[in-house]
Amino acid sequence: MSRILRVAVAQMGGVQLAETRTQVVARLLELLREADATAATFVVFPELALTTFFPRYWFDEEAELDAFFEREMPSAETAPLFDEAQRRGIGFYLGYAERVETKGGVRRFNTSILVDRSGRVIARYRKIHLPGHTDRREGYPFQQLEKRYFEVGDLGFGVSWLDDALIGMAICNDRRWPETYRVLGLQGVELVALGYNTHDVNQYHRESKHLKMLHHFVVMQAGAYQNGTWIAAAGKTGDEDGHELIGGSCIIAPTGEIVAQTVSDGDHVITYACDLDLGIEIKQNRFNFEAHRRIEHYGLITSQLGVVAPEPPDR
């Protein structure tokens, strides 16, 4: 008998600077109710779902920056989401900005959590592949300051059991790196929950919207197929503080096929009954890691950071 997990992807329209946590959580609650109406038992919300994508702005004052960060989860403002999810028996993935106080000082991460159907946080992931820059760059349509505002995640890529499903987490730019899926795949991941915020233009080079969407999908489709896993990706879309975010929230099967996709802007839910056993044949045959991987030839992947090309021959 197949193992079915009804997964909902909760796409969000832009979150404006003027919106309060209470207003945003009210939107998340409505999306949760929509997901429940489709009989979903697991919901994926976007990256930095509680705020606007604030790394597009330069902040000099720490207090200004900290207004976008959560010190605990659940907090007083987010507790209604946890309570409602528990009442309805729905687990979820949620992305947010995390502020942690340690003996060494304050640490900040771009974080996601996995919450089970009892409302308990069972896993935490901190974004590893941070894009952007730390300096202020003039002449750009917006800044991309994730490297300034966040530390590189320190928890690695882990997997956790949620009911009968082995779930891994990733955030936005992680989806573009094959190492993300391979590390999760080597732990037997069956579904990758992924939130993102992606602008429809790059701040530093021109790329057509066609290529923007192609690359958004193709990296996830390849990761799903090559690791025999489902991927559920939730993004923000439409206008956010005068900047356009791409749509393309989707659910991808282990075959690499997109089985559900949003086709409009704004808050929107898509749901699919994911057969968790669909990836078994891929894992056992075409991409049977134990039978076919040759790690003795992959040393450069972990021993070398950037490209080192051989010297050209003498001419």
Contents of the next structure:
Protein chains: 2
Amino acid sequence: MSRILRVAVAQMGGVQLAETRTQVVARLLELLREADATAATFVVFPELALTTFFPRYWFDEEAELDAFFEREMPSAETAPLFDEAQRRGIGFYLGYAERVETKGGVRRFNTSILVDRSGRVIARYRKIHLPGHTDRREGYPFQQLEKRYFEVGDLGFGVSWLDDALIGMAICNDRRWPETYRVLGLQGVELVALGYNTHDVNQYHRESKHLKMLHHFVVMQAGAYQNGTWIAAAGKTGDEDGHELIGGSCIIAPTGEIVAQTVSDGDHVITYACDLDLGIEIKQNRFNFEAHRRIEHYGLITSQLGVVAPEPPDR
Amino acid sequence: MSRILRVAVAQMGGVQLAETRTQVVARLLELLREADATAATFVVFPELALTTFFPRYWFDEEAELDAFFEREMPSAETAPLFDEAQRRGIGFYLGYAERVETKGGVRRFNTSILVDRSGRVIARYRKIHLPGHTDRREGYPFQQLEKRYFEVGDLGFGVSWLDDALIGMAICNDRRWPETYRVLGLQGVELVALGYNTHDVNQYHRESKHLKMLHHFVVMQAGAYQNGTWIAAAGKTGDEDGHELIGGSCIIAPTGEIVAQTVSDGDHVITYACDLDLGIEIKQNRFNFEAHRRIEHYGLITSQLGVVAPEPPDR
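Mind pulling up the form predicted together with another copy of the chain next to the form predicted alone we just looked at?
Every component of the complex follows; first up is the chain already shown.
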């Protein structure tokens, strides 16, 4: 018997600084309707879907920064998305900037939520692999201030049952790290939902633009295959406030094959009937962790943070 | 300044059961000469390069099995390879079946050695990710008895300086496991030398043949990029005792790009001038482990062997 989950990836064109939440939510509603028209029952929206990718800007004032953050979810502005999804019986993944007030002060995270078909938030993930830097960098094409504006996620990588599918969440740069997929894989993940915002230039050093797309795909294809899991990845694409974002939103099978991919550079829905059982043979054979993993030889992965190379021999 | 290591990958056509060690070493010598003609100073030979991939056969007698194993390295039969390499000033990686007599009895490993340009064995690796099974399987196209004939390697994944290049070793199925590259990456590896024997059919379940090659490349491309390392992978290819082995021997850059690849299905040398500094920008930025890894969230990778999935909710 096959277990089919009809998954939609809802790619978005850029969200401009001038756009209001209400305008963006209207776009998400339209994407949701398109997904419903393809009989999808689960939709993946991008990272920071409600705003521009604001970590590319330096803000001196906390109030300026806070304008990009959500204090509650759903809120008055985002409730229509939850209501419409519930009405249509569609679950979704949504990325947004999360602001939490605690006794210790304000905390900010780059967050995604998993919402079930009844409109209930059933899981939350806070981005662990924050890229970028905390300082202002002159001469860069843009800033990458995620390390300044967000705390490292404190919830770990987890999986949740959505109907009979075991879903894991990750965000953007997490997809480049094999540890992300492996921690989810060790929990039996069947579909990794992932939103991203990726600029088409490397801000750190010169690099051919085609490599951005090669890297984007190759890390996910490997992660899917090495853990026998589906991956549904939704990005923003095209122009966002004068910055170009890569597209390539896609659905990847547990075989590592890219089975659906966006081509447009605007809002665009792709849907695929994901057979959740397709990963079983991979999990039971080639990547039967119980039979083949050798954790006694993996110690450095969790005991050592950075590189420790042996001293070169005397010459 | 660039540090260039001219690396040759010496792909082999199948080694037939009827071939003697002396015949095989003559082939290796010819490959070594070809590599030297391209000014290579380091050559990667395949896994189990001296014999057929014998774990595909069931042997009742230990003596039959031992015929495929080396008791010393170099031996009378393999010494000409070491001598010629030393004469030409070429280092090499060689895979072979290693038999060791200890007080506790006979031990057998699927082994590779790293030999420097003076003909000295400077490092040894014993395969950690042994694929296959220990029992005889009826109805399979062939057996995969590595788990029966070899012990799991006891030396870990290590790196060694070969001149001014930091070399790591892995063997065949190790390349599918992200843990392999990460443990080497945490030691600053600059080039992973890897030999393999991969059949063009999946012995466990039906699978399109093209996936064998997709998987072969995608895991290595991801591993190279995610650790900023070169990979030089040498396989056997074509017919080996009536079994078809995939080719695709290749050199992969730290960018994840396949920069050289064999096309023939026989003995074939490809050489590439590997700039060892090419990985530095990747190691210092995107995959700056010190800055971005979050080992506090990776615990399961070393604490848990197999999959532990949450219970599905009651329905």
